[in-house]
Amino acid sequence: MKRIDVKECATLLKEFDNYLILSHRNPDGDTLGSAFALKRTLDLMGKKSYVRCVDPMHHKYSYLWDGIDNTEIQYDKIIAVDVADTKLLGDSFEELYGDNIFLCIDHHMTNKEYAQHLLLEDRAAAAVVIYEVICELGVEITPEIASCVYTGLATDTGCFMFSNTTPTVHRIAADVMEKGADYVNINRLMFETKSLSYLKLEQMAVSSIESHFDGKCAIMTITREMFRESGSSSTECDGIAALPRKIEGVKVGVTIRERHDGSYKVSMRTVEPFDAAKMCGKLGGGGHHAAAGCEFNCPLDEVKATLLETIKAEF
């Protein structure tokens, strides 16, 4: 593995003509916005690429790939975007691609350094790093690329409300807005528009919330049965993990989501002085100071007990 900077990354991208771009499973706005911003940039450079994800990409993101050809090609190299660990590609993709990642572009400082080349910056979103690479390449940022970058910025900062929102994020957002990002519709789609099935799921999830440590920790559980009853799916619940932390007095908010195979995905959101990445790191996961995650393959009671033990140590 070789750590590289933005300039070296741009040089690498110029060397080859055909790329496979991978996003992480349960794709969100940052991994998809970053991936399609990169693909559109490579298209303008006369290169060929396509974006793949092990899980379905929700139709609300369809504007990211509108008007472009994202069909499978014969690729020279593989790029992973916003993927801190090959296991985040999903089991089948990890087996298929995990040992052959040529380049990883990421913003998670818990990155496992699995790629041959790693561009890693401690930024609010992978879209920030992608924006820097596009600028270094000297490619014109079209309205479509601008919308892709804006999507990554807005979703990973909670519409610029999370603590990871920096002056740099605002400056980049302003630049891509000036370059034609459809920010009004993107904000509406990402933060205001919810399906009836999602609202039913959210109602069930909120009713599951448990309070611990004098109200400073809240744990919410989403089961497969809730998905079945509501008619919702994991593709439309990007923002649901933030709900427990929104409760007054909560310092550590945890969402436990049961996957279709019976395993559990844990999303942790914290406020100062608690470090989500540190706690999830102890459990084999990672992420950022205020937002991190980990996984379990054991009964729900064990998941909760292990989480509470880890969180209690921090209190």
The other form holds:
Number of protein chains: 2
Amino acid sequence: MKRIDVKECATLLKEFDNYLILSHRNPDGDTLGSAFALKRTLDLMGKKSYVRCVDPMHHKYSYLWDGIDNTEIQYDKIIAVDVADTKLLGDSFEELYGDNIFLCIDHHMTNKEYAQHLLLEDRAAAAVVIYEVICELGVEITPEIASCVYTGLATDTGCFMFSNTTPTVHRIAADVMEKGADYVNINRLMFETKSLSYLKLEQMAVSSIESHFDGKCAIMTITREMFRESGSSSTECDGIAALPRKIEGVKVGVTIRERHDGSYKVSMRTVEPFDAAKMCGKLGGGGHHAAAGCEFNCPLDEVKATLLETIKAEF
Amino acid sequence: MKRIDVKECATLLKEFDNYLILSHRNPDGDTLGSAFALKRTLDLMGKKSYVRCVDPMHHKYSYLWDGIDNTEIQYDKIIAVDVADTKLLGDSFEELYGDNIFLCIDHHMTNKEYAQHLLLEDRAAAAVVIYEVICELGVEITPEIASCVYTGLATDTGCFMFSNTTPTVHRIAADVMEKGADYVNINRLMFETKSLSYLKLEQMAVSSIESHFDGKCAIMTITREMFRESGSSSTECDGIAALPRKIEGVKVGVTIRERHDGSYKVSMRTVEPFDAAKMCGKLGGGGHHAAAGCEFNCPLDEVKATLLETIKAEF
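Mind pulling up the form predicted in complex with another copy of the chain next to the form predicted on its own we just looked at?
Below is the whole assembly, all chains and molecules, this chain first.
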């Protein structure tokens, strides 16, 4: 493994002509935006490349690859983008490509250094690093490339809301907007659109919220019945576990989600000084300080009672 | 009325020593952020000033005036910030001050030109114009001023999500973040925190949503009863009118809100090619292409029927 900088990365990219670009499993806006920004840049350099991911890419991202030829080619070298660990390529891809990654462009400081060349920077999004590489290459930033970069920036920062947002992120956003990034439609697609079934599920979930310990703890329950009634699927519910902690005054927000098999998945979100990982750890789960989880295989009443007992000990 | 530019505005501000700064009724983050950014700047210039608003300022904005002396003083001149029309000062303030506004700093191109001097620019937020004035004055941007400016930028653009966001907005955000704007806490306060009563109101509002024209139009109704039952107040409902248009496939989103006096306020949000201003204009209201409103003084059934008829004509 050799750590390289942006300049060396640009030099390296010029050396070969045919690339396979890999994004991480469960692909999000940053891994896909970065991958297609790079592919579009290589296209402009007269090189051949294609982007692959072990999981299907959601149709809402289709503007990223609109109008380009992404068919398989014979590649010389493999590039992984926004992939901190070969495990994140997904099982089959890890086996196929894991030992043979020529270049990794990433922003996770936990990167496992698996690639032959690693361009790693502590940035809010992989798209920031990709943008720097494109600028170094001197390739013209087309509106399409601008949209790819913008997508990575905006999705990894929650539309510039999360604490990882930096002045650099805002300045690059300004630059790519001037280069023609279709930010109005991208923002709408990424942040504004909810399905009616999801809204209905959210509504039922909110009505289930119970408040404890003077409003400092909120417990929300989502049952199989609610999924059925609302018509919502669990794939669109990634963000819902954040809801209880958004309530004013809540320090410990808990979401209990009933699984298909009747077991319960618990997500806990906390505000300082409460430690979600510690509480969930006591219950056989784990995670981070502010976001953790655990599981239960018992009636809902017991789940709640056990949770409340554990949380009470922290107050 | 005399139109002035940023330079002339800075010169004007230096001329007098005691100012009353007025923000618009139902004060939001932009009018308050701009007003307190200006007041803090005048403080640093050794001048006296205080900010007033006809309506109470929500406690969530209290960091804007934290640590400053905002008591009443004898003022020489009145400045209105983010106030397009003296009506927006509120009835009693319009009567008290409406004829005597020395300077207006605004970003609404519909400004009624009521002030003796008008600094008007077509920007996303009044805070953009205020920022330019502060830079022109050459006053040091303290972390507190930076937080005031950031608040105006972020709240008027929905945290950089709305279509009014420009490269300039992003660049000023970057600048004030570097000057110490407390953007992490501001974002959490403005965009992440919801009261339980507001969540309950939202839940009731969602359950009222009716879908029309193959799901392309959604109508949501918020009644006085819902306000009573949820315990929510209209002051925390600024964003709720955006909800119907967020539903997947909706092109025309309508929110009907019952007022205390039983009349109805209608907010319409549209996606291209639908023109909210045109439709609301037909109903005696007005606004922008993507966001407009109108009012009704008749039973709810009639309100809906009239709206649907008007919307139907556009399909």
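Each form is matched to the other, and the largest set of C-alpha atoms that superpose within 1.5 Å is called the rigid core. All values derive from a computational prediction rather than experimental measurement. Numbering follows the first chain given and starts at 1.
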*Hey, does T11 budge by 2 Å or more at the Cα between the two forms once the core is superposed?*
no
_Taking 2 Å as the cut-off, check whether the CA of D99 shifts that much or more between the two forms after a rigid core fit._
no
*Expressed in °, what is the rotation of the smaller rigid part against the larger between the two forms?*
29
*Could you tell me how many Å the Cα atom of D275 shifts between the two forms when the rigid core is held superposed?*
10.2
